[in-house]
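As structure tokens, one chain now follows by itself in the form predicted alone.
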Amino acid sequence: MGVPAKHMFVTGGVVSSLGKGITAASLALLLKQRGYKVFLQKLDPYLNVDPGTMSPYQHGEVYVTDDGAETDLDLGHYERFAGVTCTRQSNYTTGRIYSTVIQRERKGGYLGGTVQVVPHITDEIKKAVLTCADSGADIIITEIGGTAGDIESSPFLEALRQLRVELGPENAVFVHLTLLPYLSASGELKTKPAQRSAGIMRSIGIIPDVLICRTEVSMEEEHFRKLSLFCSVPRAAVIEEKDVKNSIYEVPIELAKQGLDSLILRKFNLPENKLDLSQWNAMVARAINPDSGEVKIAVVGKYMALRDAYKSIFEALSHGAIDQGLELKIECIEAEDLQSRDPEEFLGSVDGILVPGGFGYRGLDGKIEAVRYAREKDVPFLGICLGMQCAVIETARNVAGLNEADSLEFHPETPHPVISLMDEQKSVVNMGGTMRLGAYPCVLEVDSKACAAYGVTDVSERHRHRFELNNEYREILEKAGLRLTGLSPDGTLVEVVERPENRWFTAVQFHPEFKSRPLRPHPLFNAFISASFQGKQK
């Protein structure tokens, strides 16, 4: 038998949205760069089985894994920072845990016993955590969603408390992230909320091994001493996590300066090994000091009120800009605004236009108007998922002369359904987890812009959709100048379309943003940023 995996549990207190995901991802990067294999997972306390049916305004983007799981957006941080590949084992919700237990009870799996939160729900949570050991990781980092004291989080914290007892303190470490608010009126940094937060953890039997303090201003030694004394955490294990000024990718560097990764390894009784952040440091330096110019990209979406709805899109754009030493300016444009006002007002000053995915009819015509503007003005264009379908509809309406062309998703009675329901989706009743999800192969035309970007003809990308380009309209669309340059290996599904007469006009049915990394920008985003900047120079 191999050496058992070490477990790190990341909890949060005082308020939500403190950055547990980025902190966990940063720790994963540091430990990986010290030679350890790391696996990450997120435990979410809401009752939805997964976020697949949740509104982006409620939850932000749904992050899709290679194996087809619809998951929390924090998994995007895990993959981008640490370069790991997450799976459906990387995200468990209360709903998923309870569903498993209830299904087992219905089958008589508990032999007539009374099913309770303790031990049955907590046992299922422990099983979900321990199953990650199958990944072969040396260290498993588990982030617990919500805030200490939340009713919803209680079963998760109780399960992890039990796990620590069962695994032993050298195999299970608790890292608690808390807030030190700064009162500008009095000029004081307050530690009381953090003390309360640690106290809540202590009341349920968990004393954090490490206390990480989010703060806007630098901590003084008195703050470290007070937190150490009243939170029962050694002084060396009280870590400052001050807001970074320029890029979230600075966070691992700042944590490494305080020796957090070394501290964790010592608690695990593991060799510290050498830390190599040379590539990461170089990337951050380029991000902070772009020296090649500026590029302005318009993102025309329908959930612009919440930037997290397009988190991976924004990050993938930034990766392409960082790689080329460019300062990125993103213009967030509500698609509905383009339906009632002159597009020139919004798009006239941008260097590139990106239309992302989405669901529902609202804002559709605005997205189509953005595509039309990009085509007619020859502005570099990247369409993703619904963005590709909008490109198809725009060509059908404004070039092929099919004025009422539409998608069956939005207009079931359209005489020209250029976007139709996939065959395997026609019998689907349930909404959650039933789309075409996960990684699928695609074959690119050798002389296409997409192939030039990738450098290969065979690629694999992640999908999340129900509708597709209607094959009955392929010939009409190609005669209208829309070239179908990427297909499924059997040729039945159109994955990529382009307009060769434009400088750079590419739209894809899949979601390339999910595979972009700061040290390895996605080829399509890199090519799109490059084309946008070159067009600006001309």
Ligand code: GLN
Given for the second form:
Amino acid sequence: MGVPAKHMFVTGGVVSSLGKGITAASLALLLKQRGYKVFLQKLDPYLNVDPGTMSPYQHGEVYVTDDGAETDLDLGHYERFAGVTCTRQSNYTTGRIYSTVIQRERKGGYLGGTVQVVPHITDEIKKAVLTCADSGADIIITEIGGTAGDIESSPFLEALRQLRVELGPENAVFVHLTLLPYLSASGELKTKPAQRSAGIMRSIGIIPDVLICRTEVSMEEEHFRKLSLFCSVPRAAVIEEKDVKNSIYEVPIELAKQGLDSLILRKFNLPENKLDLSQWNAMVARAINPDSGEVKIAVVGKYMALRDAYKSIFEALSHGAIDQGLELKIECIEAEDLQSRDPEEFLGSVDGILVPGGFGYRGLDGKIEAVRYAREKDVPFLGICLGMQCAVIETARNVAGLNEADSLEFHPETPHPVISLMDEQKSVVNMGGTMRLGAYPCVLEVDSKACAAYGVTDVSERHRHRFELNNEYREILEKAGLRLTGLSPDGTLVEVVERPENRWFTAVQFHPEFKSRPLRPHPLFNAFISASFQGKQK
Ligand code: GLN
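Since the structure above is the form predicted alone, I would like to see how the form predicted together with this ligand looks, so please show that one next.
Every chain and every other molecule in the complex is listed next, the one we just looked at coming first.
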């Protein structure tokens, strides 16, 4: 048997949205760059079994893993920062834990017993954490959603408290992320809320090993000392995490400067090894000083008010721009605005147009308008999932003359269902976790733009959809100038369409944004950014 895995638990205090995900992901990168194999996991305290049934307004983007789990967007940070591949094991919700326990109870798994939060729910949580060791990781980082003191997160914290006792303090470390509010009127940085949140943790039996303080301004020595004293955390384990100016990818560099990774390794009794951040530093330097020009991309969607709804899309665009030394300007355009006003007003000055994935009818015609604009004005276009379906509907309506062409999702009675329900979806009744999900292979035409971007014909990409291009319309669409350049290996599903008449017009049924990394930008995003910038040069 190998050495047992070490566990790090990342909790949050004072407020939500402190950036626990980015902090956990940054720590994972640092530990990985010191030679350790890291696995990341998030425990979410809500009752949905997964976030797949929530509106993006509630929860932000639903991140999809290779193995087809619909998960929290923090997993995107994990994969982007630490270059790890997350799995179903990487995200558990209260709903998922409870439904496992309740199903077991119904099957008689606890016959004769009373099923309780402690120990049955807490045992199930511990199991979810401990089975991460199956990944073969040296270090497992578990982030706990919510804020210390929330009613909902208490079973998770209780389970982790028990785990630390069982595993021993050298195998289980608690990192608590907290907030130091800055009062600009008096010019003061306050430590009281952070003291209170560490106090809440203490009251449930957890003394954090490390306190990470989110702050707008630099901390003074007195803040470090005060927090150390009141929170029972050694001075050296009070870490400042100040807002970064330019790029979230600066966070690991700032944390490394304070020796956070060495501190954790010492707590684990693990050799410190050398930290190699050379590639990461070079990428951040390029991100901070783009010296090759500017590129402006319009993203036309329906949840534009909440940037988290398109997190991976924005990140993937930025990866392409960073790679090419370009400054990226994103114009967030509400699709509905294109329905009532001249698209020129919104799209006239952009270098590229992206229509992302989505569900529901609202804004659909605006997205189709955006595709029409891109096609007619020859503006580089990238369509993703619903964005590809919009490109198909646009060609059917405006080029092939099928005025009423539509998707069955929006118009069950349409005479021309150019987008129809996949066969495997026809018998599906439940909404949760039943779409076509996760990684599927796709074969590209050799002389396509997509193949030129990837440099190979066989690719694998992640999916999350129920509808597909209706094969009965393949010929009509091809005659109207839409080339079907990517198919499932058996040829039955259209995964990529292009317009060869345009400079760069590619739309995909899958979600390439989930696989883009700052150190390995996604080929399609890279090619789209490049075509957009080149068009602008003309
Ligand atoms: N609503 C469409 C479908 O289910 C597209 C989904 C998406 O864009 N993720 O097929």
